[in-house]
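For reference, the chain that follows is the form predicted alone, supplied as structure tokens.
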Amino acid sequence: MERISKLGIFGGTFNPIHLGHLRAGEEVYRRARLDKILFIPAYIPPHKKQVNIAPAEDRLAMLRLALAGRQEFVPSAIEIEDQRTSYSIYTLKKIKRLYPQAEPFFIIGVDAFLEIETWKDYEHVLEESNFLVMSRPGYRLAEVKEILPNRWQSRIAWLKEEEKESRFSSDYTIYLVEINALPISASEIRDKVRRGESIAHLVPPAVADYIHRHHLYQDGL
């Protein structure tokens, strides 16, 4: 079996997966020198209203199409298979059973991380894993330090482009990563599909084809 030391966990609704997700994954994979990244679509996202969300099976199918041929990116159905609200604490426990030798790194945008205090057992998640917090337009990465309790302040570090593997140590668990994000949102893609506009420049070709063949996002979905 392939040995995985540093495992990225990239969760989300992926409604649908788009080129912005892929660019973010590529940058974090390279900068953090991860061995693999699991892309995990949520079954029922705990922090999003259940509107305009395509069926889980369709979101997973699009993810598989987008990641086809990329050995470093692995589509994972572990949250969909559970068929319950997708809390990170449950996902983390399952991943630790599946990859007992791997050090887990949650990959998350700063906008989502700023809501971490609303997560189920969030301090336990912070204690049991690392975080790679990515920049997002309209948000400051430094805000991460403003929302966490004092005991976490000394465990936050910037992950700079020029830094080497040695930057990772048990002294830190939360790494702030400035990335060159693509200005793409899933809601923009859904709106374009509803209006009959092209999404060719926003998603991989196979994903665009899937959306049109399965008539996704045309009537509120």
Given for the second form:
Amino acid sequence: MERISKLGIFGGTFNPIHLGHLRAGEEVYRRARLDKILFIPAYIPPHKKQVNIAPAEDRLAMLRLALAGRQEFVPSAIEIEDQRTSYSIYTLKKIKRLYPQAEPFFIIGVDAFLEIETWKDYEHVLEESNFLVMSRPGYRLAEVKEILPNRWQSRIAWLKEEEKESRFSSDYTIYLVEINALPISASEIRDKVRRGESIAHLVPPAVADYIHRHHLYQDGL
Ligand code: ATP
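The structure above corresponds to the form predicted alone; please give the structure of the form predicted together with adenosine-5'-triphosphate (ATP) next.
Now the full complex is given, and it begins with the chain already shown.
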């Protein structure tokens, strides 16, 4: 039987995946001593109002290119295969079936976490998984404490530089992780492509090449 492993669950629209996602993944992987991170593109993201979403297959293909050669970062089609709105509660249940020996850690930027109370069954998701909430330019990590109801307060902890294995609590915990986040967003990348500007410093070369060859993000809102 596979040993208990610490499994990162990094969901997003990844429209497209960019160097900000990769930097964030690298940092939490090291700091939280994860064994593996699944990068999971949403099929239909429930929280995005944007219109210009590339087809799921293209977003997955770009993710595969960006993660190629890294054993610890695994592209996952589990939300795309379901072909429905990608609620985290469904994803978590599926992961628990697929990886019964794994301890789950949702990896999420603070901007996205601050909307958690709008998620389907969000209390259930908080009850059943750890969270690694990462800083992001323009947002305050401490705001996590301010938005969560009292019953979650004792479950929130700051993740210090390199956490020793023993320091991890046996309860599911919401870790606040101050990272060296890069000021990059997918919306900025889509805007640049539309304006014909270079995105070479924002995404891996293979992703820039894919976007150009498939004429992604050239119009739309
Ligand atoms: P958009 O600009 O289209 O809203 P995005 O760049 O925020 O997209 P998403 O795919 O929506 O990318 O993000 C997936 C997850 O990655 C979210 O939890 C988000 O907070 C986090 N994230 C995105 N960019 C960064 C970054 N530069 N640093 C840290 N976390 C990030």
